[in-house]
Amino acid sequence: MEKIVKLASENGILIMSKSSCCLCYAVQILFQDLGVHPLIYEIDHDPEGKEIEKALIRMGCSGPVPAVFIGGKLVGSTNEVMSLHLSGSLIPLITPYQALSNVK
């Protein structure tokens, strides 16, 4: 879906989320604790939310939300993000965006 690609390419870190999703919240807090402030896009507040969910699954996200994009590329959902974090691979991915987040 063009909207997803545009948001992901225009923002260093994007989390497609739902306001009622506890896993989405956990991923958001993780990124904030790591010193970045991603764009949080609440798809349940978008009239095209259902279409966005379907598009995220088609893009390869294991669940529709949270869907995390870093540098315009889909990283995945909660499992993928937590696996990257536990293996030490998440920090190098987000480091370029830490300074940018602190400037805002």
The other form holds:
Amino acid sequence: MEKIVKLASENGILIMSKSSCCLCYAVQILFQDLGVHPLIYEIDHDPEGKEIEKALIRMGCSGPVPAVFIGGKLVGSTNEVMSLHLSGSLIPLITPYQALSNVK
Amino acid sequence: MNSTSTQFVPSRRMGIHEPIHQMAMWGDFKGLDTSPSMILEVEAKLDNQSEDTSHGIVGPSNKYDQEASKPADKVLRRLAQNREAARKSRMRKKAYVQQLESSKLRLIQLEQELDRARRQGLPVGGALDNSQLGYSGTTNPGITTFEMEYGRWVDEQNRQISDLKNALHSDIGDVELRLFVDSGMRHYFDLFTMKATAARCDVFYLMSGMWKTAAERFFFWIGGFRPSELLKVLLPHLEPLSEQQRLDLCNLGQSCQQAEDALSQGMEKLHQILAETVAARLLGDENYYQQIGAAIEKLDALVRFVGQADHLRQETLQQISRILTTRQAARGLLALGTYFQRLRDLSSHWSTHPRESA
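The form predicted alone done, now the form predicted together with its partner chain:
To see the whole picture, the full complex is given below, headed by that same chain.
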């Protein structure tokens, strides 16, 4: 879906979220703890929310929210983010964006 | 009363009052075998009788049709009353059978709990701590199954710990030791799978930790042990470690703590949202069921959280296993298993030696 691709490419770290989703909030907190500030896009506040949700499922996101994109690529949902972090692979992925967000 | 079949009064002899008589007869079943086949047999017999009742009345009424309308009115009224009585009778029967079924499940549950309590060496029948008996607030069959499976899981766990101890004290090679480690890890993963199913049945039950012992509950975090706690418990027992291993474990500990904190904060938000959902519009009375419905939707989020916490536990275990050598991993599993075993022993000791008030 173009909207998602566009949002993902324009923002280093993007989290597709829902305002009522507490797991999305948890992922957000994790990224903040790691020193980055992802863009949180709340799909329940988007009139096309349902389509976005379907698109995320088609892209393979199990949540479908939270759906985390880093550097324009879909990383996955909470499971994938946690696995990456515990294996030490998440920080290298987000390091390029740590400097940028500090500049903001 | 020895068998059900001889107790049925033939329907033809009775008139309108038969359905009420049938009701009285159900009370007689209290002392009987209430296995499913018996219940079906009884149901079939009762069903036949209810049908016979209405048919029995319809037959003789035909001869009234030719008479004046007044008696016909009476007949029609009697017919309607009889149908109504028969219907109510069937409903009561249904309710009674359902009650029997849940009593049966409850009985199975209690037997399992007694079994487990006996295995833990408790004086069964005496004054037991509620936590030892397990949570029996519902007769949810999924939870009954889970408690049964968990009991078996603990037994298997104790066996594995003992085998692992023997293996480490013998001079078996790494290849064989690896088998022990792999089956130990798989055993924990099996538990997480069982918990996922149980969470879908009753997430509050899983979160309450009532399926675990009191001391384990003290350390509870979102449906189980704290992954960061796991590392702290294990570390001293894994020495000697190489510098790289020490660094990797340190990094793992930090990531684990961060992931845990994130989930904890997510849970706090869920608490808040659930509280707000339940507390909304307390003084208006129309939307009561809507409020409950909205709250129940939020409970799905709780199931996801428990799943996420278990995923974190599983990932932590896997990462530890990747960082360590086979022998270190075997020692780690033994240490972990012994730690939980001690918590369980502490709980059972605590409950059989009640504190006296000062």
